[in-house]
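Here we start with a single chain on its own, the form predicted alone, put down as structure tokens.
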Amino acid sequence: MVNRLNKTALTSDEIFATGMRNQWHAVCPSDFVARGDMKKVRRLGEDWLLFRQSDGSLRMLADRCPHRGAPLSQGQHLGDRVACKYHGVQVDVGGTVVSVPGMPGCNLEGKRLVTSLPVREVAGAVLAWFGTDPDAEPGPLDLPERLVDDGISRFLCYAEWKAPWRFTLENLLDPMHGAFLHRESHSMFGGETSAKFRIRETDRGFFFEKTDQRGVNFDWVEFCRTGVDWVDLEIPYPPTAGPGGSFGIVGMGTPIDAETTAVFFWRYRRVEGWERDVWRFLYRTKLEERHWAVLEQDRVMLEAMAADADQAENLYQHDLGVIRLRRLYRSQAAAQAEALAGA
């Protein structure tokens, strides 16, 4: 993203470290920002201000006053605008300076000087378009069907991990770790500890799946690019876990910065009527704690890995999904850096 203040463009390595531009990313759970409130977040290595108006609508602004660069997040919520605490400069939800109390009528007023990102709220989460051109329209967003299907009941699990974003996504493109890291969990104790894998292309990404086992453990994952990058996977459940059969996970990982990731896991089952009520009751009273225990195993492992762990590896057939993902993002980061350099 070109910085409006110093006009420097990001390099390919910087984009690879802090996340792809010109696409949608999950930002945070919707309930992080109440009506009439605002909250500072850091995403893709930059500071942003989430600003919810009294009617419930949400906006996302760069957290920099256009006057002296002070954080707008320390200012005052004025309904349809924020007043910077440093000198009182007022910026509306579209990023336009509407008032400079210290010098009314000065040339800052009426100018759109603060980047405002397009946002959407979906399945309890805020998604934003991180474009390289702040004046361009956002790209299309085809939402994961698991997040919009009324016949599916879901819960959002959100956490922040001190690990690079690519590690968190690569973890999801690595089904074999379920048979080892999660062997003692409530849902991934079965199946073989050896397997063969294949990549199967789709019109929105690809499947990475075991060829010799299905419906026993973490046996497949689909990586999708539909304006936002996400994965879908399935874990078998015993009958004691209630109706609905296997449960699925839609996962996203958004860089906070080069070393930290916001992770989103929607856990879902296809259930309706009384089965839906039973599933939601069991989840809240019994299953949720077990799910968090599995996530904690992932977090501890990923946070313990060196930042350059992917620079001294010896990969084999099980890592084809990881290799494919890296090549994709490396290529995209290079293309975006080249476009920014020529802008």
The other form holds:
Amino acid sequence: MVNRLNKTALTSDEIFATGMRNQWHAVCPSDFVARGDMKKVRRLGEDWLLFRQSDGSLRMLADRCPHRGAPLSQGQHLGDRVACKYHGVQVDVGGTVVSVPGMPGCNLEGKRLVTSLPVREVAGAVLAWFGTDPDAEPGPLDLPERLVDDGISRFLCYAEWKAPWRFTLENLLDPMHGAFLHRESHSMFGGETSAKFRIRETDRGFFFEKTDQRGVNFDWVEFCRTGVDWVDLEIPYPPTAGPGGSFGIVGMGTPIDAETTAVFFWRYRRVEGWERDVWRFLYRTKLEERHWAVLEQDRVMLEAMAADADQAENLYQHDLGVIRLRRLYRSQAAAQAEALAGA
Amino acid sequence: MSLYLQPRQAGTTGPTPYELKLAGAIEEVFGTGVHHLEGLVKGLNDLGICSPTGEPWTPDTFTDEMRRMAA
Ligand code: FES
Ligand SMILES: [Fe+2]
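Pass me the form predicted in complex with the partner chain as well; I've looked at the form predicted alone already.
Below is the entire complex, every chain and molecule, led by the chain shown above.
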């Protein structure tokens, strides 16, 4: 997908393909951008420049020079500005042209010509507000309590999959695949291979859960919209993982473009004191590798699915969560496109 | 565009042989259903998995070591 400049023309299909606007999305792990460094990322079908100043503060700019459109990410980090490599135009961290060295006094100077997204850093990840109106204030961001609770220990696992973002979220709204796709895993070998599900509404989204089994496999998932879209789920550990009970996952999936997704999995466990330390030690030495193997099962399956796999389905009761999610995003994409067309 | 697929993200270096051996022994003891500190320390000592000084573990030396390795 090409870099896009004018978002006002986005259609409903384009929004559905490249992600919902006017909300926060996870962008990448914080440590992808060191102090005094910058990094190019593509998200929601557009190219962006992440720019970290020497005081640690992070900024996010459209990766497009306002002069002739060269990628700013190929330019030079100047502390509080970036100098485009093509003709040296300097853009500050707010997106304003501060200097046109080849033509001093040029009327580009002082103009805010580069989109700059509001960013926040949370639990080791960068989140950004992708608004349709670059001048509007970002909406509220209510963080998953799993990511801020001190009694919870967590590790972020980040990966990029060659699968549409909706497939990655639908996979999370499909707990039954645990008992099949992940049967040969350290955590999801237990439980029945048939089940009944129900949807239970909450004030921030909904639960999709088995009615007849809990705490044996991947048995429930909560989908939440709190300014950022995320899911929460829990999966039991075997006794070898020690005290603390199940581990949980807060999951997010951010479109890189229509075909590719940045997936974020915070694996967490409610443990403190020595139990926390032992879990973290086991995670680093043993568990991370096993968790990764499970994630790879998902990736291989989703990447192997046709891009239009969802055009020829025969769904059954286990797919109510998927249907619900898809409808929600379809109608939101239509509403956003309509609002943009009317703007 | 190359996609990011990095299996090891929780630590910059892989575990050392000492860490792997200790982790394996901890899992073995936990696997017997023993999940309290005294039982874990006793289980490690019974398996002959000593602390780095060569001494048997005590709850204090074990929790200190874990605190160091959890970071
Ligand atoms: S395109 Fe960037 S300075 Fe000309
Ligand atoms: Fe899965």
